[in-house]
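This document starts with one chain, in the form predicted on its own, laid out as structure tokens.
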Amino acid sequence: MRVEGKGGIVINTIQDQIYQAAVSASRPLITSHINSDGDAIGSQLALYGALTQLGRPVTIINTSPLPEVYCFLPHAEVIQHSESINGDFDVVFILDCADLNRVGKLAIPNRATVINIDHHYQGELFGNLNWCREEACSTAELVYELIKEWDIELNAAIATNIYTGILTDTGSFHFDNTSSQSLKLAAQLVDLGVNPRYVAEQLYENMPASTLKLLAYGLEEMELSAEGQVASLVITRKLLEQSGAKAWETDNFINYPKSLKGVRVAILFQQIGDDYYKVSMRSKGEVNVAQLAQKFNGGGHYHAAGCRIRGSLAEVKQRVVDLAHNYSAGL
């Protein structure tokens, strides 16, 4: 666990420093990293519960729409989309984020204490205060061992933000990131009132026939190379386009290729604009794709990273791909 603050001063009560900014402060925001994804958002909507049981006048700000798939969060209405503040904001808690530049054009108040919540390997300690530790299983499990402590009523509907950020960060505690504690404390959240049934249906079982048909479009072109270990599929706008879906519906397509016999590494080509990329990577093993990540300026975690690149198709597939062998090889 790292706990500093700004300058490298280590702060021994990191939680009580944070629960002293949050009462204090006269209107707090709270934001998170563009095209946010299951942790990010349940941890967000689970720490506006928790300040508004304090009486904060809580806003939520993202740099990138809400995905519809969350949308049944307890809460999610009060998300705003936009990449300006307009507001004096004096707290600014930023979730789930390896570093600043991950909230996209957001300019945070420079006059603002920005409170940093965090998992992620090598993650920047870039807040006045930083709560950040790389061993949890999500920012959603930090929220919950940081807000347990205030004088709030831990309800269901902020037990189902704290559940959905822990299910979907340990991929359905598929990942190794799945820990004897995240276990117990998806136990505590259902004998808080969440229901497990109904987050799952949600999340994997109400999707739009438009995510069938993208994926569809996408297996028929999914490449195999490097001997069967590196598994790649490519999502274009055009794509986008033919089967109607949005962006967001993309999320669980690597786990398709990452499922395939004899596969190492799974990268997901996302077109983000021309000759731009997002490039998701999720491994199996000992390969560590976050240091695959790190060499595109990326990051994330050992067996789930990522990065964007700018090129043509071509280009940016070779060039993840190759070196993708190369870590698949364990060179």
Given for the second form:
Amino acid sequence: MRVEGKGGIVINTIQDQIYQAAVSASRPLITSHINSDGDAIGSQLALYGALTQLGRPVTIINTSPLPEVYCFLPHAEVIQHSESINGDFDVVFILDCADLNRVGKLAIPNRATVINIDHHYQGELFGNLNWCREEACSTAELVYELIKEWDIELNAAIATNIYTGILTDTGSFHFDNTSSQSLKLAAQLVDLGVNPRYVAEQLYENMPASTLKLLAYGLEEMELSAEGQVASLVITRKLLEQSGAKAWETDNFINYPKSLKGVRVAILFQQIGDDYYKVSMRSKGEVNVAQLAQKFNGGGHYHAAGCRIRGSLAEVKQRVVDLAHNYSAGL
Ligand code: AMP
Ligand code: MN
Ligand code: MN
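Requested next: the structure of the form predicted together with ligand AMP (the form predicted on its own having been shown above).
Complete assembly follows, chain above in first position.
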């Protein structure tokens, strides 16, 4: 893709520069954020499909294990898990990460070209090449925009991976990143061979019994405050143990407190260590939880954000819930 600038000067667009880096990569790596979600995995696998068609020997490594729910995705078996990523990679694609720390432990050669593809609110432009647009519904959409211009076949495998990124990051077309653009793109992907019923069944109707058991434990202790405007759920390691569930099984739990009438901010506290909590936030209406999460060095999007906080459960809860009260009251 080339754009004619003033005076007939040819400008290489960012998409073109990424394509040039991709076709000339001899050891490309694709990675994404810790606690991989559907957008991270779907985007990685779609890009993998495109790069392999270009004849590139692609490696995918994530610092969190692949949640079982995504094992149905085409090429999911190539995803490697390692607590720290290092290797002699020359082009490194970092997908769906608002900042470099979100990857986890990453050591790559200084000379490697880092390509950042992302759609987060105020994401950092940490790449040598940055293909970042907040208005994109998902990183998968941005991957699609890139690779549709490449000399490759957009097959059903690639389409299924892109579709999964869009479906999961729009909350199955519930959130306000559900636009005419994202719905049109979903329709195009169906034309390319995606089976929406199959994907939905794999994502939402295939859960282990332990998930529901854990949800029941969590819901029993759900707390409402600020006259029902803030709802919070706590999942401790003890509850995980009691239910036999794995950490990723809580992925959709926050939708339950959020679904309550009158709730403006929903919060999920998930214990990830002694005195260490992963905090997920969701909002409805005019409450920007990305700003709330930024107060704790996290980030995300207007209506969906997160952070990690150290402290006892009581402390962490109080700090977040107090601030959520102010946000929900528009302070
Ligand atoms: P989650 O609640 O984990 O589903 O994350 C919701 C959104 O917040 C996603 O877009 C994440 O990328 C973002 N997010 C979650 N945790 C963090 C964090 N510790 N730092 C920055 N962004 C985060
Ligand atoms: Mn993500
Ligand atoms: Mn995303």
